[in-house]
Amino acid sequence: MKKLLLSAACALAVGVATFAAVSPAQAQKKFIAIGTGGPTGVYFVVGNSICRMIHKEAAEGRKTGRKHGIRCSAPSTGGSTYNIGQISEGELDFGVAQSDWQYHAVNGSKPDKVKPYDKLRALFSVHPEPFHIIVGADSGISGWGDLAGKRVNIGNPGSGQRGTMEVLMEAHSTGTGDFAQATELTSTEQSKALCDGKIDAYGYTVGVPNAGVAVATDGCSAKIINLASDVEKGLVDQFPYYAFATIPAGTYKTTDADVTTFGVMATFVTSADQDEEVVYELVRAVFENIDDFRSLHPAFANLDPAKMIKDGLSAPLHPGAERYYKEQGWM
């Protein structure tokens, strides 16, 4: 009996001395989620590949690292205004979103396409989105005028794709009862409706080369029609969130020339609340690592942190975005 409350008694100091061992690491650890948009799209990967350099960078269960302890996870979601009203009301800690959307939340331009939140802060902007419209190979559409008539998909609500495309539709006086049907189709789903005869054409704001363009163009023939009319011409003079871009010949299989277009850029935002700590270390391990990070997707082979630092950036630098910029000479 001596024997067994002896033992009983070792355990429960070894429980205890381990206990007290753990719960210091265990209570440092900080889960992040990263919100993201539709899992063929690029805000995935800049989600998913910004985890990677964190988990990268980390130093446990390693002798070299960041004894930072975060660990995240950058699930598929809405996209843009959906990942910043979730920012907002406290659900993801950071978040994917294009330039303008970042700029009419911190300004409370749209109230009504996404929800005003002046605590909204920048860390750094990834890769330029042109807008693109993708049309059916037997779609006669050429232009922006040959869609009155059409089924075109406008993408799903809370989306940055459905947000610019109201913008663009309200530019240039299009109604959805212009259209023969307008669907709300996610990113994930509008290639495929395309290529079935389902839909003629869609809208998407997203990064060069894309695997779900490819689904359409590459397997279906699909085309990107050229947007650089005065109406897009105006929309870039008035807005510095805009610009013109270029989706290069040979991008995709049916791009035999260069395709003229506006788009936007694609910027990382989180809330004013988050933890200095953790915004340093974030944007610490993505600009340490940033030639493995441009590795992971062509849209990133250029990224330039002398860009990336302000480009698209209209909301307030986070302080401790701020902070590694500045040790580094950068600002």
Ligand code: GLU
The other form holds:
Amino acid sequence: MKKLLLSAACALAVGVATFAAVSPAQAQKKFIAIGTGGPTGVYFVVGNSICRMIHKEAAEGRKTGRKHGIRCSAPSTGGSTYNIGQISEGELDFGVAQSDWQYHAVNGSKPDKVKPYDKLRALFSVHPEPFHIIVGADSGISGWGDLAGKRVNIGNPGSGQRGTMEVLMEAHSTGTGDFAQATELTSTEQSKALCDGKIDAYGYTVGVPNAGVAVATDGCSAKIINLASDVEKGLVDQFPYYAFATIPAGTYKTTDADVTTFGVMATFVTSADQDEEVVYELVRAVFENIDDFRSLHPAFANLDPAKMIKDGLSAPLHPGAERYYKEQGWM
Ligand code: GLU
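In place of the form predicted on its own, output the structure of the form predicted together with glutamic acid.
Every component of the complex follows; first up is the chain already shown.
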């Protein structure tokens, strides 16, 4: 059975490469913008950690003369499908996106949910993202069927969870009309709304653990329910970008047993039009500093370069990324 590994420590030692023969990019100053997600999610940390590694390499380069000239910012955004749309329009240079929406964008297979963009290119995947249904302590919800008649946040348009929630709703033959109310709150608003009793449940695709979910679980005893019926099994069997995932007991105050659900991978993408040197310098900055990168968020602890350059990627690799992976002997 396909499985997303959240907890097994399987870090691969990354050799420190020497770069005597590499001619550094003679790039002039180049500003790049990375699309992330809500400020309490993990994408925001992904984008800002990548910028941090790029700026770290820039500081090293000022000492050694290996200059890349890249300056980076990673603002908070609406999430996966927003990021892909903005990359296609040249408004963002890079973005974090769920592996399901990467697949549908490059294949043009869900044009109602993500803009078809065959020039989408992959760099690497990051952490696994289980799909969570988080329910209020007194909501009486313990499975998907109990959501009927409840106030449910389906996520803001542009977020990955909004699209994945809609796919799951279709698979369960649940329409928004089956809920008492379907709200479109952002990832930052939803936990507070749950704790304030304004909604009964919300859907969220996100890395484990994270601050936003903790606001609800640790703050007002919200629970994460299992999603492991034949419906989810059907999705995992049918689609390459879904796999089962376990949110381990003890992750949050209310996770007293393992939670089984399905999920996707967070991936890092750009456009085929993106400059090859910039992509090369970005992946180099991340992988030369992978130990530092892993320490920047608990969801990154088990990142393994051998898996990152392959798992969850359905768009072709950008040539700048491929060049670095080949130099490392990883491909
Ligand atoms: N998976 C979410 C999305 O695609 C974002 C999760 C996060 O911000 O970490 O919108």
